[in-house]
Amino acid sequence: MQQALQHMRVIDLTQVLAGPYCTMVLGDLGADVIKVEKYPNGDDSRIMGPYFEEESYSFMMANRNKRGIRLNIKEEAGREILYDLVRSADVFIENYRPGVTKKLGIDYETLRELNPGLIYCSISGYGQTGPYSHKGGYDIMAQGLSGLMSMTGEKNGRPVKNGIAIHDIAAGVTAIYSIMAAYIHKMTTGEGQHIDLSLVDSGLAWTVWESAAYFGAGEVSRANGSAHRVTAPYQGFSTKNGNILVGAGNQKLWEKFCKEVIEKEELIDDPRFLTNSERTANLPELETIIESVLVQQDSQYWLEKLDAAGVPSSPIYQYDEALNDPHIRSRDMVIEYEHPLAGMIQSLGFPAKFSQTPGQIKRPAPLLGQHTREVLQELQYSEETIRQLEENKVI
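Structure block, one chain, which must be in the form predicted on its own:
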């Protein structure tokens, strides 16, 4: 079956999550991704559990649809191999701190001399410029610097890290659409370019409503639990046996919620709750009233009533419950494929459903150095040369 990116070749020098997530998606869409892992131990995520047959499940989840080689680019012979790969590549992606690529001889200025059409993408904690560019940066530092942690958690509580590595994924997603835009430009002009993006910038760009509050009204967004800053009731509530989400986010839904769900029609004319602004201003009282009703019945009872009334709602799942929900399963968001050591494994599916060029899983995450010989043979390296490179610990 044809895939959208089947003619794209990507050289991936990234590790852990942000870069590997980007190149995994490009691979899912058909790109030939060659993952270049450092010699001798490979991607740092290979030491992150859980494990199966000494293979990291964390590594498997972010590195499917890639061929893997192990290469010592600190050695001249290793860099020459990388240069040979770059000459035939469309995209080169790395996540070194600024300046390191220059020392290694793999910076953009060097590589574009080999391939003027190369799209070179740098992902780092803070970017290639600015006063923090020299610093190493991980997802949690980006959450702190972007202000995200100060908005997460319960009101008046300590700052809380987001439950997922959200800045890593934001950087990966930003890299995907940036590379695609550069690829379209290359297709029409033949020109390559350098893309500089950071974990901090990528996550900060997602704070759209929060920036509107600040730039428009000088309001600084704070942690507010599950409640919305300007809409109520639009949050989580406790029931007799768990928690649910209620999204009565406009006047019509609020009135439906009062009449048909909690059957407290008198709240509609309560001066504290007449409008959305007043409900938000008096949220503590509103929460107490609503929850005093909801705790009388199980979650499923209320979810059925909310659905019948047309008021948006959802259970608040534990992660295992989410992965086993029939809707999630029907959307092929949990898939199975075979790994050479782990056997049949489960993974997350591809979220976008293409009618003509769907994402596909063609190969599992590579074993360390699994495709080194195959890739070098494609580059016309002789068996004798390959053997010497192995003996010299270049590959």
Given for the second form:
Number of protein chains: 2
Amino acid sequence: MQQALQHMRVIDLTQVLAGPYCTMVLGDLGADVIKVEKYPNGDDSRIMGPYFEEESYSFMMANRNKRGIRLNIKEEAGREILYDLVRSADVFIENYRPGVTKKLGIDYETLRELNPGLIYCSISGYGQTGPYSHKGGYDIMAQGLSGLMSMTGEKNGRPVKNGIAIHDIAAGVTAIYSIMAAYIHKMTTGEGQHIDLSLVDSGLAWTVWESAAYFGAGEVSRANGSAHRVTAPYQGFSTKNGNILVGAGNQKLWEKFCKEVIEKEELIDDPRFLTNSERTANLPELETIIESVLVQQDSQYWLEKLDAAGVPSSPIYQYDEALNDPHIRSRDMVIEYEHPLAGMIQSLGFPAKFSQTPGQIKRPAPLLGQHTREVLQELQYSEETIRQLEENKVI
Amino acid sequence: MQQALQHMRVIDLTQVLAGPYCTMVLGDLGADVIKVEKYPNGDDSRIMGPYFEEESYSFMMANRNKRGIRLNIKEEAGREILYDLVRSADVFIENYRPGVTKKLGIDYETLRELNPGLIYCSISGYGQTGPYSHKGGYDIMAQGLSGLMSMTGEKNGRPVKNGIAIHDIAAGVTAIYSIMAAYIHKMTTGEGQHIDLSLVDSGLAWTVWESAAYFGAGEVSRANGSAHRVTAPYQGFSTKNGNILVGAGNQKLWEKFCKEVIEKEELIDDPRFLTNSERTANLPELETIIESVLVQQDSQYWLEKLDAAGVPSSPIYQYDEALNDPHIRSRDMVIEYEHPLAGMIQSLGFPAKFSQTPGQIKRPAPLLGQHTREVLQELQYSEETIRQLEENKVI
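May I ask for the structure of the form predicted together with another copy of the chain now, the form predicted on its own having been displayed?
Next comes the full complex, this chain leading.
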């Protein structure tokens, strides 16, 4: 089966989540990804739990479909190996703090001399330029700086973070499409380029509605629990055994909800709830009334009633319920494959379903240094040279 | 200046956020995006506030760099125009509920007959297959189903939604890179294909660490306020005038934090806080002690002290503070351009900084039907035909 990126070769010097998520997706789509891990201990996520047969499950989840080599690029000989890899590649991706690649002799200006067609992608917390560029930036700092945390949480409550490392992921997926765009340009012109992206910018670019409210009306979006900022009732409610989402997003659905779901037709003519703007204005009372009914039955009872009435709804799943939901399983979002140490392991599937060039799992995450010898042999290094490099603690 | 996608032509039948975000980014990178809006009123987001000179700011924020035509595809003549557009295109993208495109005669099987190289991308709430595929799915429903909401909020509190429409964005960015991957395949083989993606799958695929915890150890990730699940102190704290983030992520940083920031050296030897695991286990007491100190001074005071001590930190900005931060401004994340009705408007910038093929704003969001005549003329429709189509309420 053909894959979309089967001709793309990627040299990956990133670690932890943002960069590895990017190169995992490139690998899922067929790219030959060579993950270069630092000497001696490799990717920092190798010491993140949980452990399974002495392998980090976190590392395994973010590094499938990559070959792995261990390389000491602080040694001259190690840097020369990296240069050889760069000469053979389309894409180079790194997530050092700005300035470090220059010290290491692997900055864009240096590497493009070796390979003018190189696509060089830099991921950092704050970007290569600007007053904070020198700072170390982590996902949670980006969530604070972008305003995302202040928009998330209970109304007037403390800011809470998003359940996942969303700015790390934002930088990772922005890197995926940016590298592909640069690759399309390279396919037509042969020209490479440098891409500078940050955790902060990548997540901030997603605040589309919030920017409209601010630029258009000076409104600052703030945390509002599970509730929609301008539509009600459109939020989560407690039931007897959990929480569900109800999306009575217009007048017709609101009236159906009152008549056919909670059976409180009198609410329709209640002056506090006549229109959406009144329901939004009097949301606390509305929540109390609705919840007083919903807590009398289990979630399943209400979800069936909501479905029957044609009012959009959903369970609010715990994460294990999500992964075991029959629909999510039917979409192949939970897959299994063999890992040399961990045996048969479970993993998340590939989200986009391609009819001709599907995402595929061709190899599990590499053991530390698993492919060092194989890759050096491809670069025509002799057995003797490889042995010396090992002795000299370069690989 | 060249752009990466300058040879890509996109016919966009999507509306509101997921699809429009995707085609906006394709347009920012140079694609010729023709937005086809439904007759008579166009994209539903045109009636979302805030309004500015009678134009929806929400619509303007998600639809720059597109030409817009209005078309009644329920009419035979309108469908024929769409077919002509499809013959001229590389990419077709739609977000109808599964099954509707078949009824409208614009499903993949039909359109590939007209253009075998067509990349046809379908975005829906739950995907084209599986038991829930027939349901209408919105961002908040996907946040509930994926488990994301249950991981977000105060510990043991009610689930809250992410501050932004994160599953809409997830589907949009997954569509961006999937379309580019399919385009790379088309450039080498001429072959088109169908891409099926959903709001639920796209966001679920981002729960990398959470899947590792579950698949590797059966741990279900749950909401934990602003705190990191396995590192402490690594979270938000209240100050005298707001909230800040402190990331004392290892023993060395913890000790610096005690000595140089809050000046409570005795905490280092306190048996409750000796190691990270003890600090995590006794987090409530730790939070109380730290916050009792931090509330005595303003955020700025603590951020400077944290910086001086080299302990990672960040403000927790309100959204307006984020957009006005000098670093974010220096990264061109807030830009201005002219709109025919709204005048000079502000918008979010393009997150990835390309050295050779930068994202560019070449045109503001289209007025409803603004480019109908221009596009039909490109397709060689005569003045007389165009006039008739207008009379017959097809355009």
